[in-house]
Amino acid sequence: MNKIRVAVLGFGNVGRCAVDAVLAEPDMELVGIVEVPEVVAKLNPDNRAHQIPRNKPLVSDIGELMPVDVAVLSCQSRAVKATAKSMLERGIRTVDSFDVHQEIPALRRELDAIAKKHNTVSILSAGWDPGIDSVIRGWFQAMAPRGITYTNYGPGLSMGHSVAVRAIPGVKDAISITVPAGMGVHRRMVYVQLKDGASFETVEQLIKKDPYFVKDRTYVFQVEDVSSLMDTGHGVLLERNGVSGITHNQSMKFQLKVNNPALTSQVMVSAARATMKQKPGCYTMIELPVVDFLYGDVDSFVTRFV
């Protein structure tokens, strides 16, 4: 068996989880990781060997990795649009697991053209949320066509929100706990760490102006040490009610209690098994059949879940 080769860009938490996830994959190898010059240059290179799987090269261009089939974009949202076109231009298939959601639809569009004109794939929003549950909001709907999805994340860690709150200047650190109020209404609670000098009036004014916070109530605490506030844990409760033909009071849940890194990297590296499966272009997780993520035999999964 030709094993996928996988490269995963980016070494924070995501990174770590997805590195482990793709070892764990039969039919996949990991060929090395890819972190910018900065993050590599900090890593001790007496202490790597307690980070870095043995014999797996971390570099600072995927250049030093080819050839590479799929790069697992572990990296912050707003960097996702770079590092995708980049890989995609290589001819490089890519994933990631971009979370907002108001951009995904253009986002979508712009890298469908570049995957297509390079004769490459990639899988945009390969998360956990958006992903698995945007797979279920979907069929919530079409379940019951006439109805209302409530989607109630938390409470917990969210890794998008605390990264776009530590990139707005005179932050030192910081973490985002999202609070759902019910019927998909939420708050969101964010820590701050500031550095010397740096004035909270103004990063909390910064903090509620981002596209991440602007549509829910968002409360700002300063606090000395956001370390001790770590936890990784997240969830998400979905709701419908709805109505099947001309049937009323259809209702259904899906819920989740999950490690926020470990289940988003484990999807993404699902995901870079689907790539190997498609045509050219950029998809969302939607647009593709749940068996095009599995490892194995199609005629044994239609035995086993049918």
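The term rigid core refers to the maximal set of C-alpha atoms that superpose within 1.5 Å between the two forms. Treat the numbers as computed from the prediction; the structure is a model and nothing was measured. Numbering follows the first chain given and starts at 1. First, how it differs from the form predicted together with a further copy of the same chain.
- If you fit the rigid core between these two forms, you'll see the Cα of R217 move by 2 angstroms or more.
- T83: CA moves less than 2 Å between these two forms after rigid-core fitting.
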Contents of the next structure:
Protein chains: 2
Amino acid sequence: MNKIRVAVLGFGNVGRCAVDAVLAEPDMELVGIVEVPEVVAKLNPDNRAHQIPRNKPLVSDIGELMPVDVAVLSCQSRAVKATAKSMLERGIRTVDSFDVHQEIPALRRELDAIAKKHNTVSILSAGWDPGIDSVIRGWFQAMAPRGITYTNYGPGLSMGHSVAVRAIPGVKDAISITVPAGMGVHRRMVYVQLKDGASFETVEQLIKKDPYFVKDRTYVFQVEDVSSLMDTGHGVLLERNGVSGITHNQSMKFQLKVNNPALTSQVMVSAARATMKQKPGCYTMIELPVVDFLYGDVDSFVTRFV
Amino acid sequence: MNKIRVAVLGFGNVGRCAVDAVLAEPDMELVGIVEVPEVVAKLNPDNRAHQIPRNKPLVSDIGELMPVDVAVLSCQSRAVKATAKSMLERGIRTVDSFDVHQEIPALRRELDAIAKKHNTVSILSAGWDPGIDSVIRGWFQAMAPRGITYTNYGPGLSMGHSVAVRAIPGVKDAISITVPAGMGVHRRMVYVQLKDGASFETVEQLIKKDPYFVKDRTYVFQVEDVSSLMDTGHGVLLERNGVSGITHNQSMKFQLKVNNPALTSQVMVSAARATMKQKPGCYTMIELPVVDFLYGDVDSFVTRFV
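Compare with the form predicted on its own: the form predicted together with a further copy of the same chain:
Whole complex next, starting from this chain.
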């Protein structure tokens, strides 16, 4: 069997988990990790979670790892567009977990044109939301075409909200936890570590007035050490009550309680397999069959899952 | 827009709901219902759930409804094979909710050859289990490739178990309710109405020794009137704890609480739409993208769901 040659781009929380996931897949070969030297220099050699696997190259240019079948883009959403374009132009398939929901349709069209031009494949927004949850929202719709689907996130760390708090004057470090309050409404639990001389009351007011928080019930707590509160657990509950035909009160739920970077990276790695089975173009997960994401042949899945 | 011309074959619990579902879909036209005259003669004209829609033909041969794009096979599983073959040979796409799990792989291969020969499409086992649950089991696997998925059915009526009890000497009528006991184990609640002179103790022992019941904890109750207990509510809880990469304890759940024939028929009707978008052949739901089941264009779904 020719193994799928996978490179992991980025060695942050998600990239480290992506490396583990690729190594665990029987049909994949980790050809190496691509990361900028400045990030690598900061890795703590005593932290086992930060270690580069033995005998696997760490490079700053993917060109050193060629041929590469798929690049797993374990970078921030803001870097996905440029990185994906650059890979696709070299004929390398890409998967990412781009999560700026409202920008997905335009980015999909843009990457689709580039992928087709270079005869390659991109799977966009292959995480758990967008990604798995998008697919579930689709199946909920297929089961009950009329009704409301609520997406309840958390409890878990919101990266976007945490970054917003850290930008507020007087804040040394902060995290924001998203807590589901039901029916798609959320509250925010914000833990802040202040700079010397900063006023908690002032910081609290600035947070509550910030566009990221102004619409949600927000609680702010002052702590001595934010880093000791860090936990990558997260979750989601999708709920729909809807109508099948003329029959109301069809009730459906989907729930995850997970390590966030581990799930995000595993979905991307499963999607890396799916890139091998598509015609050139860019796809979101709702456009792809689940069987393409799984190791093994279709017949065995029909036997095991159906 | 050319509407998809759909015929419903069978006018039992599922067929009646399928008629409602087709009528509710904006891109479908119900061209008629196919049912044998003996069944139609038994319909109670005062029962609103039994009524044939006005202006819709009820025929005993689908030939009278041609052209038909898709036939929704609302028949018992045992009749699916012959009916699907006959439709496919006429070039009519089919969807069914065939639920004999272990026979699906062989039937898929058989219908695949016939569909390809006649340049048409069949979607096999498009209900909620097999069907939706199969797809969810697949996504669970994609999220956590190692682990155990438990399928917990019910509480709800099991057709197969009910039929098995009715075949026992001394039983006039019966239903069997499947109750989840956790971790994929079930118990059975059986309600029997006896024939005159039959011994409850004897019937109870025969039920508990029946192959359908011998492995499960089974409770048998004697009642005066089984028909007054009939309710088509059902449910399922899929649970998986598994490993993403090297991260254990990734927890995922999927739950339905539904009117069974309404959901089964709605999934078939959504699948009828998906038959229009496939290359010739026979497919199970794990082989198809969710977006093909939905009314509207891909771009709108990327915007709404992803």
